[in-house]
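We begin with a single chain expressed as structure tokens, specifically the form predicted alone.
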Amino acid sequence: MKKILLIAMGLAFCAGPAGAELKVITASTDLKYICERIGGDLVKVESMASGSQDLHMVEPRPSMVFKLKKADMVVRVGLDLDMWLDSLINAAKNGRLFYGQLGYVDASAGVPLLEKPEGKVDASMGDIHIYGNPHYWLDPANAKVMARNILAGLKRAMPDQTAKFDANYAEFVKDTDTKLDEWTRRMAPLKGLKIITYHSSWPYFASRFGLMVAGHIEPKPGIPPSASHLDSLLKKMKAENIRVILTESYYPRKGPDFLAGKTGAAVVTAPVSVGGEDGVKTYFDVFDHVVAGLEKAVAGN
């Protein structure tokens, strides 16, 4: 009996969603996004964070629950970096949602992972994340891995769409592709180039662009810079030269504008996903206005 409802229940959700679209949530615009490339008019997508927000600090609210009721499909970063979705699917009891059913999709499945922690981890280590950095989406490359996840999930929940799909994957990667030789050519004369950040968000875009991290601003990952730290930071830039700083947008400004200001360093100020800025409207966007950004700071110095 046990086996014949749980084939029913699959059957069901094979079947499709009773209305003409898909409900998706995801836990950023930039899931929402790649979501809404590749499930094109049959998905209606929600993400449950704003662009302009920190994915670690997302506030659940009981609007979120009842979003997720309804949907028939949730995307998240993974990683722990979203852990405050896992209360509010909990609190849904929408079981197409729980882990390792078949609405639920881990966008980080297959993504080669930087900054995984070795030894033992403990809160004195700041916010670390022990499966790895979590913020992979900022390698563009990383963009295709997430796409062919979202692909799988959406295949799961239409099964009789799976040819549109598949073609509107092939060109949301070629597009990618196309974009990805575009920024690589641009940031070829970057190379090699050291920067401060505030967070550690930005190794996955480093290591595909050649730059080098030479410190942060937080002295350990979600720890606010104090005096010392600063200090330490700014003899580090004026001994090796560094003049460039890289910060999301929504950290506080406060110590950036101090290293820059005795150091003469440009700060650059990024969006990490689609909406943190206007104009930044896809993830595209996103890799344009921190390609640019870079450029002209460099131009500048």
Given for the second form:
Amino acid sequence: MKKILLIAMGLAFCAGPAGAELKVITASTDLKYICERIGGDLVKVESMASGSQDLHMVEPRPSMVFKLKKADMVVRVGLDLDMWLDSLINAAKNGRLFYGQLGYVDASAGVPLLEKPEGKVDASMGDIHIYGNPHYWLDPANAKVMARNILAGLKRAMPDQTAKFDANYAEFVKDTDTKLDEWTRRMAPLKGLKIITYHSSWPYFASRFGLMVAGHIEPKPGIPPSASHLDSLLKKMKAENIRVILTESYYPRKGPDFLAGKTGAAVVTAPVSVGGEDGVKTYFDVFDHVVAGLEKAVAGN
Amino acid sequence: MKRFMLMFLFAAITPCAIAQDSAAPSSGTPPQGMRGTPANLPDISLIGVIDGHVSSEKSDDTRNRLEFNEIETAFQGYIYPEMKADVFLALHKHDGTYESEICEAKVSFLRLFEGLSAEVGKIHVDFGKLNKAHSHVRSMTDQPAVLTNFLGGHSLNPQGGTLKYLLPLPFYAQLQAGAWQGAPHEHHVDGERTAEVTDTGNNNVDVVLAPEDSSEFSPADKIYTSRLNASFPLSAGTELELGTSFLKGKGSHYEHHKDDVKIAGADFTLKFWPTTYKRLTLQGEYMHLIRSVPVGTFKRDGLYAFANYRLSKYWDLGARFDYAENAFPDITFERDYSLIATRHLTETTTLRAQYKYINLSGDKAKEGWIQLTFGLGPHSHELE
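The block above covers the form predicted alone; next, return the form predicted together with the partner chain.
Every chain and every other molecule in the complex is listed next, the one we just looked at coming first.
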């Protein structure tokens, strides 16, 4: 009996003592950043995906189950982008994190969606997202909606800390508005600029700053570029004098470099999340990098 | 078995009542299994597998054909808070004819209490790494010979239930135990062939041989399984999973053979992600079978080693080595070498080619396989 008690005590010790801070798991590093801003020192946040990963393609690992098992709250991107999270949440058997429970936060709730398909949707359209384009965090204005959802989740988990969370949220919104004004001002000369993007990751960004996405390296979402598709893009770029290709940092450079070589267009490789490139340490850094890259490309042209 | 059932029922009923009370309002996108909610429909999907092969073995009457091998339809959804139902119906070709089968039909109790879940129904048993995985999820056109020889030509999927417990340790570790009823004569194991052999006491006795052209064997009757697996992140981009499994049951013709079967297994999976789309997987499984028949006990071994490198978002290259003895008294072995290339067309559609060099106790053959796997609709499996 003594042995059993000792083993049980040992296991309990290994499992770690319950801390006062809230353990939060996020799907992406952008959500982690926002969560840390709202939660402050009351939260300990970990992201499942790294900033350089394609969120469509994150491979669930048992170690992720372990993290979710101990978590008080999970924050997901939603809109089918992080479908890999469902099997992880189920495997973690943590009742707090199931859909509809107190620790479940979908950051996409309330975001005005773009490219929401109408009518029949099937794989002839590529890897289409049935609820709309899920790259909504690339409009910095949507950060306020994401932050509001996280705020609501944190308040549910720690109702006695509402005032602190509200203050942090207000500060984050203020910072977002300040940066948004700066980016809007810097992007104003680029309004109406036609660009080619690799994947359909940038409609929210383009809509916010008045860019025109004229085409994608991928013929359809998730479908690799064919020679004939690149050829048609080449003709389009020449005909419409498109001089900028914007590509996510994790996609192959072969297609963009081919088009750039033939047209003289500049390729802007941009991080889509915190940690997506060296020096991109905050959510605001993501846009600083993209805006600077576009400014440089246009200046070079 | 009765005790297990009673404990399970008690545990199952209690937390569901609690779960119903604690449900909170939610917003945002519904997760898998809830996409059909507006129409009150489950997630409905279909997976199709078309394949064919050429072979140097002229007696192989299934060669030189390209045909539908399997269709798997799935109906998945929630039936109660924290209770999910997944039904997978399969239509697959065996010996030239299409046969329908309940591939899996299970209800999952996602959380009985903290860290504990359960599944009941007809289930792919969690034994080793690959038995659980549906064929379309595997990175190969066929299954390793050791699975065919010890667990059956299709995954071992008896009726019963299993409890899974995440151990309170500072790393991922899950312990599970299951009790099952496996139907005899499943997986087309033919027990008509017999031979006279000398037993350990120098007596001549009749024993059942492996069926013609097959060394397929499958446990049946009352089957008890357990598995312990743990995972260790070695770095941010490297993870090692270790597992051990045990099975106790009878043979698929136990009413004639009066045999008891025990299988012990050990497996490892090492995954390394150097960049977003690159991944190296090294995986291996070893199984040791002990089959006791009235005239004595014989022991058999089998293993596979698999290496797979994802070199881009669209391409995988793999190699596999198989060694497996049969589960019958007249010992034979199979030693295979495979090379596999997979092209990912979309997230759900793949085109695969596999070259296989087969050595069946000295009889050698070469095979070339091609396989197209496609998916329609939202289809998901639990973490494998």
